[in-house]
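Next up: a single chain in structure tokens, the form predicted on its own.
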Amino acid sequence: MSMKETDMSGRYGKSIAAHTRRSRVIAGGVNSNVRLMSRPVPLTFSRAHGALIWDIDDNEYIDYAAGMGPTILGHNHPRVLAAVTKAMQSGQCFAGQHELEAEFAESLVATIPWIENIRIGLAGSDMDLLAIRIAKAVTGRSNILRFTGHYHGWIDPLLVGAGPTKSPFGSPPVGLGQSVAAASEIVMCEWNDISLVEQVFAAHQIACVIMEPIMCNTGVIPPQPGFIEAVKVLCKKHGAILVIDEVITGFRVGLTGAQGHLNVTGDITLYAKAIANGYPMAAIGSSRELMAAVGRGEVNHSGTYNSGYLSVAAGVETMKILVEENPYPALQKSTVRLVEGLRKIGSGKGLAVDHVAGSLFQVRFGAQEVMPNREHFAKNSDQPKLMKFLDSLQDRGVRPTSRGLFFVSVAHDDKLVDRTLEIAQAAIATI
């Protein structure tokens, strides 16, 4: 066994053997694909509260990962404990309604001015799924326009490759296993290229056009100024409905997410993760005339877990600390501070950090300049330097996700903040 073998059964043993034992019952010893990047095996945790985390070997993390983005009030908020702990109290799955369904969908209707009807589900990509059923309803057309590099989920048809597409643009490369007939109804073309959007309108019946506002599943990378705007006219000129899928930067970029930091809107917007602060919990918002026909049952929208009592507990008091508190001047300051401090340590090893508002952020070894598109990403990304990095901060003790993207929240005080940013220093120090 090598020095650093034996340096990782010291640290992560218990681990290392949980991972072991998992791996005889559970594929890959995961529940989900992603975690299986995981190092030196995907790790095991025993409890997290406000902005730490703690694996089985009792090493604490500064959680940066914070449930890959749900949690921006911090795990275990005393206000959403509470109210998780009453609901519970009452019920878990009633196979019907209940008041917090209303008390919920009031509260996001009344913070979104372009939202007047929501439907409740567990997950991002049940809404994304929903979205584009909606969208083919509508509109009779059946082929979708998305952006290479933009994730929506899991679910066939919109998980496809992350490879490039044809030139200019074309049908996605898809998954082992994957429904090539329901790829052939996706169009993609790279981010940031509205040219590219001209000619597959041109080209193709488009149903809907689906992104995200600011690329967040490759880097984070802004739309270009007028970027989404001409997008929007284009569909209003062709009949397409745009959907902005705010999956990871609604109620992360400010109370109105993206769109309201761009000062542009879609017509079907898309919620997840920091919702309800790390209980399963989506919504999708869109005008009373687009939701009308999943009101009526013509469009199918089901699940026996929607909606559950204490994932709408969850939602409505985070709803209320985020409203009641605005925690937001304080997010986006601790934010900037932890992006400042990281670019002046990283400044001569060649570290790029890629911020655009609100409490996430990227880094990344490359080029320093803003990103266009994913094609730019993969070409200004030292993939064997971040992941050493990486490795080096989570030996430290701070702990983004898997790809380096970082997740600040309420909890993440100026002394964690000082913290962080010591450990990054003796972590670049290893590039």
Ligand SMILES: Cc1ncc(COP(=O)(O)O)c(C=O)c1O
Contents of the next structure:
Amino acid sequence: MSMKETDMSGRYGKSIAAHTRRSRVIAGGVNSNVRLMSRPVPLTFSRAHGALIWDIDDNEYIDYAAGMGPTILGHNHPRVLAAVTKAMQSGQCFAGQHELEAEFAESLVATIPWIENIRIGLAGSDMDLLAIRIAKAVTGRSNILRFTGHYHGWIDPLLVGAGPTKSPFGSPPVGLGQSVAAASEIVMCEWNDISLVEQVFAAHQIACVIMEPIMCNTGVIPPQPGFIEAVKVLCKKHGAILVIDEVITGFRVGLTGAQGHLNVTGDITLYAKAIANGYPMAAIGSSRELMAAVGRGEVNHSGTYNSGYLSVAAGVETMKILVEENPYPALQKSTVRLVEGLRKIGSGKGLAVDHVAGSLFQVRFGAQEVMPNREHFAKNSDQPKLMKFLDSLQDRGVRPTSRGLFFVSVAHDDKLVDRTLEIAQAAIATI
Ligand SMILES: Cc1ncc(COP(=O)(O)O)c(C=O)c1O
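Having displayed the form predicted on its own, please output the structure of the form predicted together with the named molecule.
Next comes the full complex, and the chain you just saw is listed first.
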């Protein structure tokens, strides 16, 4: 066992046995490397409903991992469940088109003013790959500028060393088995450092800049005022494409995502996670002009499971609920209640809570001020303390993601938020 080796609380016996069984036949006992981080072992879950989730030891958790972000309406939302159940009775995948695709695309285009044309895929990583392909095809260039601490999926060339970058001119380190040639296309900059971005544009032919509009894969770190606008100006000046990866922030920070919140837009937008409330679906959206080469078949985007009937049914219904019911003010209210409660509870213990907008936030132990980039975040996030706090929360029935990111859903009512705060108070007393 490579993680916290013992189950001191005795709460996870069945999960430990299930992990041992799985590990004999599944590499590491998990099917996504991110899940290797769970403690004491990657847990095994039996069911989830609303804001709650249960593991096979029958431990109940208030779930803030929310499937790593997707379940904005809570697990098993009755309307989404009904739509998927109905779709399931008509078939699964058709190797052809179905009417729900147009319905989903029309509602996305109607909701997001800067999108005219979309493609539907399976996961965020697919859409990131397609975005850089389009940018390379349109510009005839191959270099991609991205930011330290941001994440754009597990595919080459985008998965490169996430560590602090002093010089934007060297190729970033890659993981074992990854393409060094592909990684040489990537130029890294520190988030919020516009002078580095300027230097890169002066030295390289850049096809696109790709960013999370609010960095959510290393803390929750906003762009400094004017930063994205300045990047956009540089993109325009140099004929590069600005790709905004809203895989986490899309439909979570608000109906129009982080771009709507920040009032600045890119050329290509990527969605996944919250668009289908937990079903495998992602989308790329842009102008008709930028998507044209994909439509002509010149830029390849393919996939057996793309726009699967069940997933699109979930996407159509999720979008309808988000538009019709506008849960965002209530989501914001419960998130702020939780954020402020945690700040109060943790003030004497060095707990910082980073919240920018919408229903997600990060907890860490370190300086209270807003962090500008990954390097500052790393210096101001005491990992052993955070892990102890997260373990203590989990043992008491609260489950954020394994790096301390919380996703709030419409199913987290005031009662659950208050219960979370009581548990957090008990957990922080152990730190
Ligand atoms: C901002 C961002 N982009 C892309 C991805 C990749 O998405 P997926 O895991 O669906 O491939 C993620 C995953 O967490 C993400 O956070």
